[in-house]
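Shown here is one chain on its own, the form predicted alone, set out as structure tokens.
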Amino acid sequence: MAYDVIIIGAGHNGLVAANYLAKAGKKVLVLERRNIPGGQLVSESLGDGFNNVDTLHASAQLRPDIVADLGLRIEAPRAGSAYTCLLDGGKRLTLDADPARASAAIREFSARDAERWPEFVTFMDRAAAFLDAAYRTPMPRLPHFALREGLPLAGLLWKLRRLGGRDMFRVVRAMSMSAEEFTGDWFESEALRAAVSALAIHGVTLGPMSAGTGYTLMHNWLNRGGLAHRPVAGGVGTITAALVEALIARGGEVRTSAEVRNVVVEHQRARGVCLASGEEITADCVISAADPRRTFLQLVGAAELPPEFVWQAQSIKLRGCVAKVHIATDGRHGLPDGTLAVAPSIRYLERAYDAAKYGEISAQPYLEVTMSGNIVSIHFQFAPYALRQADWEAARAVVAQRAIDTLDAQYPGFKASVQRTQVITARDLESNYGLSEGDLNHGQLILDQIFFMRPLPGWSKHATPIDGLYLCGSGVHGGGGISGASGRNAARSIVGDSR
């Protein structure tokens, strides 16, 4: 059969874009290398004692435009749940979601910031805001671009603009800044400088010290909706089935255990797709939901691109760092509700980081911690995909005896309570998930990695050198963690090209 558009990927940008474009009237087929849709937004069994798991993501949330859009029944996700940072001797910093009682909670460590917290969190809703309008804006192909390509452009800088003179210049200013340097303007007291700082490297082979780790606070701050994860009813696995109900409904197709082996070419023109299985499928239009490396040098091939494009996919710069150790406990963990972080300063996260830097599992991990029940969640930096002096078969025991070690130390007796662990390592993620190097965001978000240079420069806007064939993933402008705004930005890109 024939289909106007294949795309590859039934991960969550690629269900997003693939609902944009059924809605368009267009004859969608989304192909799946996984026995079950989802990508990284998925809850899945992971063996005895790990059923309907949130494997990879404690919480998601689409944008509020996109389940409006394509009319999903997604219910809303919870009232966002205590933000805990676990400190040096048994001391706790408890955040939570309700502005004034975080700072009744923040007044024993410093009254000057318990004044002050109240204005950061409207400040950081408001730079939200306006990330939010920033993804949503198609970026110029610089150097050379047309003047209409510039007018969306010049719409978010007015948004900008309208933030008011000392917002607009905190908002710049803090997206080249390091973490520490960012807190330092707001507040005095380490532990709280802290706590907001580990939200900054989350998920990013960066530590607070790195430059640009206040624009992945605002990032990460934007995509959770704050500090603490807003579980979602039922797991993050029902936005998926939402998703996949939603596109058989509009009369797209979803096929899962469909591994695509290469993008089908010709005369620099996509035409389809080729199976491993060794099915050819034909389609006016291709759409990878893929990781841009992967999509260029793997699925389509270095011989039908040109050689300095070819030059700069390989220059992408992914370096997955996360480990995920699901751990099935006895119910008598001791473990209180809402989202942990094992943060005590912002030297112990710097010292975590430095171990990633060497190609070594860190000591001293920085954790953050969610439960379900009887099971204990814990998303464990660093654990670089790339190690030195090990392999990750032997390192796998190391990461799970040091998260539990390092959770045993904060909750003496969590150790007596573990019955099974599963290690979900970066080298996982590449090969069950698809996720070169591990990376969750198919691309460091760093600074030469955002807006207009992602994925690279002058390629920013969802096309490629190949004609009708579209990138949709997170490695895309509006991408990295689960937003749905890249899935979207592609469809829209797609549908206006077309016309």
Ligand SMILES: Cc1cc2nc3c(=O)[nH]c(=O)nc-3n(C[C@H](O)[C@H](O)[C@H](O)COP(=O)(O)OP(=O)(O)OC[C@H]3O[C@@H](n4cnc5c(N)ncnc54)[C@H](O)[C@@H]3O)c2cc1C
Contents of the next structure:
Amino acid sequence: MAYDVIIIGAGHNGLVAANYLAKAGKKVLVLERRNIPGGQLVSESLGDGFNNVDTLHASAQLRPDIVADLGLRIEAPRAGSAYTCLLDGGKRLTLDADPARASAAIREFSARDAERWPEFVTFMDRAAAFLDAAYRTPMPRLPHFALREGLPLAGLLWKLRRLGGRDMFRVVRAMSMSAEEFTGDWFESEALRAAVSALAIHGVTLGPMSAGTGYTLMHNWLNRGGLAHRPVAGGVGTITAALVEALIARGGEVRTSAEVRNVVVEHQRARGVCLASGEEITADCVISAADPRRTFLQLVGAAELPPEFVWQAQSIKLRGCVAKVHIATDGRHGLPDGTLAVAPSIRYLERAYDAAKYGEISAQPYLEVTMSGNIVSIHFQFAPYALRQADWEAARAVVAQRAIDTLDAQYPGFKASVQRTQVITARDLESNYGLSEGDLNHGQLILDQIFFMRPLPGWSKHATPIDGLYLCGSGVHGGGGISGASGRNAARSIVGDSR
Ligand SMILES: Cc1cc2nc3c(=O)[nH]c(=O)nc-3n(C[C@H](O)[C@H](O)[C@H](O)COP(=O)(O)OP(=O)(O)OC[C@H]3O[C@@H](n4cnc5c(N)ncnc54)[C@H](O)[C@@H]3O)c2cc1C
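Could you give the coordinates for the form predicted in complex with the ligand, as opposed to the form predicted alone above?
Once more the chain from above appears, this time first in line as the rest of the complex follows.
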């Protein structure tokens, strides 16, 4: 059976793109290599008593306009819970979602910072709204673009101007600043600066002193809606289920356990795909939601692409550094509800990152912890994909041990509550979840890989050197995080092209 569109990968971006295209009347098939859809947006049973666990993402929110456009049956995210930073000597800094209550907690550390906190939250919300507008704006294909391609960018610059002189400069400067510098512009308390800087390095292989972590702070603030996670009732997998349900209602199809081996290319044009099983499926258009490097170098193949483009695709920086640890406890773990972060100082976070530079697992890691019943889930940084002098089987035990020891130092008795552990490493993210080098964002969110340079300079509009082949995952403009922006943008661009 022939389709109008085949989408490779049923992550949330692939499913968002599929829904928009099905809504536009296209006959769509989504092919997923795993036995369940969702990509990184999954609630799974991992065996050994780990049932309906939010395996990777602790929370997630699609953009409200996408939810409305697609008529998705998704519950609004719960109100943000508290974000508690665990400091040395058993001290705590609890930043409530309510700025007034957060200010009261900050006052114990600095009266000046407490005064500034509400203004900071307002600024971050405005900066995030601007970034959201940027992710909605198709980027021109620099350096050669038609005038009409530049118009949306002009509109975006106008939005930037409308932030007002002071906030406009703050946003522009923050893009290239480090989180250490940026938070230093606002606050004097080390505890507060570290609490905020932790969000800046969440999911990226950067330290708080790295240039560009001002940008990743705004990016993560946007996707999360602040510092703390907003848990999704029933688990993040309910969002995937709603996307699949809506697609099927629109006549689309999702096939799981259907790994695409290669894109079928004839005369520089995509004609369909060939599955690992050998089955060939034809379509007018193929969209890859897999990461760009995998798409170009594995699914298309260097022989079909211009040599310079191949070289550029090989240079896309992918650097996974995150491990996820799920711990089944006897329920007496002693941890409070909400989002907990082990980020006592900027130096601590930077040292945790230093380990990644040398291919080592952080001896004192940055942790972010969430709870669901008896299960404690830990986001662990840094455990780099490019590990030196160790094999990953041994490293898995090291990651679990360091996570447990670090939490036990904060909550004596935690270790005694531990019953079983499950560790997902950067290698597992590659082999099980299809992420090259275990990179969560399909390409690092660094200054030379964002906006009109994502995935590659000159290729920011979802098209590729192969006619009829497009990209829609997190590795393209709008991507990184759960938002659906890159899936929606790709679908709009394709519908526009087909017109
Ligand atoms: C623990 C964790 C924390 C994170 N925190 C943040 C954060 O704070 N901020 C942020 O911006 N981002 C964060 N992320 C990253 C974010 O989750 C991703 O950017 C997002 O989920 C990617 O969604 P996607 O739909 O683009 O791709 P994915 O969810 O990766 O989906 C791609 C799909 O393609 C499939 N696929 C690949 N190859 C093939 C093939 N050959 N055939 C068929 N199917 C294929 C894969 O199996 C997968 O299902 C985090 C991720 C994790 C894991």
